[in-house]
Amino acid sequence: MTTNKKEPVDPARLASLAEVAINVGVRLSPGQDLLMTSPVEALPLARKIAGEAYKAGAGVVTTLLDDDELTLARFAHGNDASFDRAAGWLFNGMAEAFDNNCARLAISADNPMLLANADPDKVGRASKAQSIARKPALEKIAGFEINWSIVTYPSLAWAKLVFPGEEDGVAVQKLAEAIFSASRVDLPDPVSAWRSHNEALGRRTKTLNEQRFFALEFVGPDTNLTVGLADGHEWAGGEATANNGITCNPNIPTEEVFTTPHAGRVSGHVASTKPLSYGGTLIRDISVRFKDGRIVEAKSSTGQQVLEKVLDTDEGARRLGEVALVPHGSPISQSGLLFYNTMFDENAASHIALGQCYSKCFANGGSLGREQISAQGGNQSLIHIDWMIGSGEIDVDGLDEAGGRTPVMRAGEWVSLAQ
C-alpha cells in the first residue's frame, strides 16, 4: 500500500512565485536576456523561473549557481592570501551584460549561520574583497540602470533556524508557506494582488514626497536618532521604473517606502530591533552612535569583529545610504516570525542601510552623475547593508528645516498623514 506524502514545497505555489518573479519582479521584456543567480538548493524555483522567462520571450537565460559546501571548503582549506581575493572578472562581465540591457534576478536562500564557526577576520576580509570586486555591477543596480528583482526559496538550513525543533520537512513546509504568503502567491490572482499593493505604496510615497521633510526623527527604547534627508530626495516604494524604461518590483516581498538620507546630517544613537544576517554571520543587538553623519561608536552582542570589518570597508560604510519606513502592522511583522533574512525582516520593521545610496531616490535621479548625487548628500560606498530599527515602540516625526514637527508614525504605525 502506498500513501501520498505532501511535498514540503507546494509545486503549484512555486510555479506562481516563478510567474510573479518574471511578470511582477523583473517584468522581463520580450527579447531581453536574463542573468539569474541561485543556490543549488533552489534549483526547483530557478527551473520554473527559466521556463516563465522563456514564455515571456526571453533572449537567453544565464544561471550562476552557488553552494554552501563550496563556500565552507574555502574557509576550511583556503590559504590565507585567498581571503583578500574575489572574482572581479565575473562582476565585470555582469556589468557588461547590464550595459547591454540584461535583466537581473537573484534567488536568496541563505543559511544565516553558514559561517558562524569561521574565522571572523577571514569572513570580514572575504566580504571586503567581494564588495570591491562587485563594484562595477553594484553601481548598475544602485543606479537602477536595468530592471532587477530578488525572490526567496526555503532552504533547509534557513527553515531550521526559523522553526527550530521541527522535523526537516515540516520546517521547510512552514517556511515555504510563509514565503508564499508574504509574496502574495497564495492568493487567487497574485499579479492582480501585486498591482493593488503597488498602488497603495504609490499613494504613500506621493504623500511623503509632498511633505518635503528636511529630516526624520526616530525615538524609542535605546533610540534617539535624527536622519537628515538628502537635498532633492524622492520617496519610492513598490514598483519603480528603471533607466531602461521597464517598470519592475526590485524586492519580492516588499512593504517599505524608502528614500536617501543626507550622508553628513545624521546624529544621535540607535539600536537594532532584529538580528542582521550578513555573509553567513549573525550580528545581534547592534548599537551605534552617529556624529555629523558618521558612525563613531558601534557595538553588538555577537558578530562584533565582522561588524567592525564592515564599517571599515571604506569611508562610506559608516554613513547611511537609505532610510525606510515600514509599519509594525505589516503582514510580515504580524506573522510573528523572525526570518533571520534581510529580505523579510526589513519588511517587518523600519530600517536604515549602511553604504551606497540609490540614485532613483532623487528627483531626476537617472540624469544625475556621481558628483551631483554626492553634492546633494547621497552616500557612495562599496556596500549596501540594511538593518532594522523599527518596532511597535518607535515613534517617527518628520521635521522641516525650521524645526517644525509632523507626526508620521506612532508606536510603529502610520498616522493619518501617510495612510
Second form
Number of protein chains: 2
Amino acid sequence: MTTNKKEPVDPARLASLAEVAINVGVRLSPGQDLLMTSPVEALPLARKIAGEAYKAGAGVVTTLLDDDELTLARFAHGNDASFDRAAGWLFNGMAEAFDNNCARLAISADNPMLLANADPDKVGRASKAQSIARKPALEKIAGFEINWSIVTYPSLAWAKLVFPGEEDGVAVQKLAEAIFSASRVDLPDPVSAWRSHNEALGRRTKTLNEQRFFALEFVGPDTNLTVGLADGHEWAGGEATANNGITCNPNIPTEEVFTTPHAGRVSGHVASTKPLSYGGTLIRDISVRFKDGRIVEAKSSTGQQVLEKVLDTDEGARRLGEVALVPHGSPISQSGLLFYNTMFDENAASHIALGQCYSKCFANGGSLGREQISAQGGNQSLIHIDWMIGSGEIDVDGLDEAGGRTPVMRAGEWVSLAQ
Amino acid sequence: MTTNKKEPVDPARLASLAEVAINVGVRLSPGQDLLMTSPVEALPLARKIAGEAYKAGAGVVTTLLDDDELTLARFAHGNDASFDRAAGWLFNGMAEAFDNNCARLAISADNPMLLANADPDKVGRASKAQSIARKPALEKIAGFEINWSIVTYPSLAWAKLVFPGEEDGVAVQKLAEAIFSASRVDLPDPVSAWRSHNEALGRRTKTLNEQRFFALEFVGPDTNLTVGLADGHEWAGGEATANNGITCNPNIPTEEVFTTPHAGRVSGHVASTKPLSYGGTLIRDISVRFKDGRIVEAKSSTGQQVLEKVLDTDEGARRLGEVALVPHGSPISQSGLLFYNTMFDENAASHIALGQCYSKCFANGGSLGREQISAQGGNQSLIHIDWMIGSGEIDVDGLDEAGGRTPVMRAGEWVSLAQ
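Swap state to the form predicted together with another copy of the chain from the form predicted on its own:
What follows is the entire complex, opening with the chain shown before.
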C-alpha cells in the first residue's frame, strides 16, 4: 500500500478501479455516450472514470453530481407539498439518452444514515414520488436496454458507519481497501481476474438453469420461505449481455447468481439477516409473511414507517422481483463486515428483492413484452429493493413441481450440485 | 467585515446573496420547481440558495453541478469525434421542465482560462455542438417563458485572474467583496435597494422608449458604428416580467439598459474595449466590420480561432441580437477592475451581443411569433454572446429615420435626455 494519512484513498488503486468501471463494468463501446452519476465526494473517482471513458473512445460523458447537503436542505426547509414532487423531466431525459444507446454508470457512496433524523413520512413520500418519476429511465435499466454498471467509493460518512471506532482517515482507508479487494483491483491483472470470476459464475448459472426448479425453499432461524420461480426463468450472474449487444458487468463487486421469482407463488415467513439501508434510512430486523406471492404482514425494529411507505408504493412493491444465492463463504461475507450498502451486503448473503423483475432473467427475455413477462410470473413495480435473508444457518432446497427436493445450499454453502 | 483567513467568503453575506437570488433574482413562486446549475466550487452558495428556495415554498429544487476537472478530462483524452457531440437529452429535459413552469437559476463562477491550453478547433466544435443541443432550452430562456436569474460566486481561479498579485485567500475575499457590493448585499436592506435600483432603470428605459430611435451611433477610438434598432423594439433593464406572469431580475448584478438591434441594419467598424471570456478562452482586442448587419471582417489578438468558430456557428452568429447602454460611471466600471466575466464586464460598459435576440425587447414581444420577430429585424441564432464596446471615450447618438440626431451619451456618460 502507498496510502498515507493525507491521502487515505490510494490514487493508483482508484485509477485501477476507474479502468475496471469502464472496461469491465460498463465496457463502453467506442463512440458510445456515457451518463455517470456520482456524489460530489466521489469526484476523485468520477474524474478518473471520465478520463478512462474518453480514452475508451466515449462520445460525450455527462456526469450528474449529487450532494448530501442539498438533499438535507429540502428536508430542513421544504414545505409539505414538496415531498410529493420529483424532477420527472430529468428522468425523461435519461430515458431519451438510453433510447440513443447512452451507457450508464453509477458511483455508489451513500451515507446510509443521511435521513435518519428526517420525518419518515416525508422520506417515504419523496421516495415514492422519485420512484414514479424515474420509471421511464429505470425500466430501460431493468430491461437491460443498454450496458450499465455500478461501482462504489469510500465516502467518509459511510466509512464511519462500517468502522465506527476508527479515526476518519483510517476508516476511509479501511473501507477503500475493502472496496478495492471486493472489486478485484488489488490483484495484479484485475481485468483477467474478472474474466475468471465471470467464468465461475457462468458455470454456476448453467448448472442451476439445467435443474429448472419450480421453487426454492429457504429454511433457517425465523425463516421458512418457499419462493416459486417464474415460468421460463433463467439464472444470471456476473456479466450480462444487454439488448444493445454489449456484454457488461452490472455490479462491481458481484458474487451472486439470481433469477426471477413467480410473483404469485411465494409463501411462508422470512427474516432479514442484515439491516437494509434504503434512501438514507436503516431498516433493521425486517420480518415478513407472504401469502400467494404477496406480503401480508411486515414489521421491522427500526425504519418501520419507511418500510410501510415502500410496501405501499404500488401493488408490485409487496411482491418479489428477484431471488439471489450467495454462499456464506463469499469473500465479502468472510470479511465479517456489515457494509450498510446493498452493493456489498447483497454479495455477502442470499437475498430477495421487492418490486420490479429483470426481463433478462427469462429465457429470451430481451424479446418478451411486458404482458408476456407478467403472464410468466414476472413482477412489475416502480421499485427494486434487495434485502438479505442468507447466513451461515440457512439451508436452501430446489423443489420440482411434484414436490421432489434437491439440496442446493447447506448452512449457507453450495452443495456439490451447483459448485 | 467578519471574514477571516480561514473563511475568505463571509457566510453571512453569502446567505444574503442566496436570499437576493431567490427573492429578487428568480422571485420563486410558492410551489414552483427550480432548476439550478452551479460549479461544485460554488456549493457553499448553492446549498444556501436551495434552503432559501425551499423556505420560499419551492416544489423540488434540482441542482446540476459541473466540475472543471471533468471538463478538462474530455479535452485531455477525448477522441476527435467526441467534440461534435453534446448531451441533447439533458437540454430536452430542461425544456420540458420550463414547459412545466420550472424556474431557472445559474451560479456563474467560471474560470475564464480553463481551456486556454486546449485545441481551439476542439473548443469551437464542442461549443457549437453544445449550442445546437441546448437550443430547445435556451429558446425558452431567451423568450422569457419562465422567470430566471444568474448570480455569481468567487471561485479561486476566477479570483486569481482578477487579482493576479494576491494570495489565494485574499484574492477570493476581494472578489467576494466586489460581488457582494455589485449585488447590493452589503447594504442594510438588499431587497429594498434592488427595488430602488429597478425603479431607476425603469425610468431610463421609459425615456429611451419614448424617443423611438431608428438607430444608435457609437463613435470613439477605432469605433464608428451605426446600430439600427429593430422595428417595434423596446428598451428593457432591471426587472422583467416573464410570460408566466412572474417578474424577476434576470441578472444579479445588472446596470444595463438594452434593446434589439435590426439584424439587417448595422454598419461600420467597432473595437472591443474589454477582453471577452468565452467558454474558457480569452478573446482580446476584437475588431470587426459590419456591412448590412453582417460581420464581414473579424480579428482579435488572442482567441482568433475560437472567435472564427463562434462566428461560423450559424448565419445569425454574425449579426447582432442585443445592444446595451451602460454609463462609464457605473459602480462596476468605477471599481477599475477587469472581471473577465460577462456578468460583471457587461455592466461596466456599453456592449453588443452576437446572436439570438430577446423577444421581450419588442413591444408585445411575448405574443410575437418567431417569423414576426424576424420580420421586424430580430436576429435568430444558436448563440448569444455579449462583448464590450463602451468606455469613457465613447459618444452615443440616437438617430431618427431622416438622419436627425439626439445626443445620448458623451464620453461614456448619459446626457440629460436619459438620466
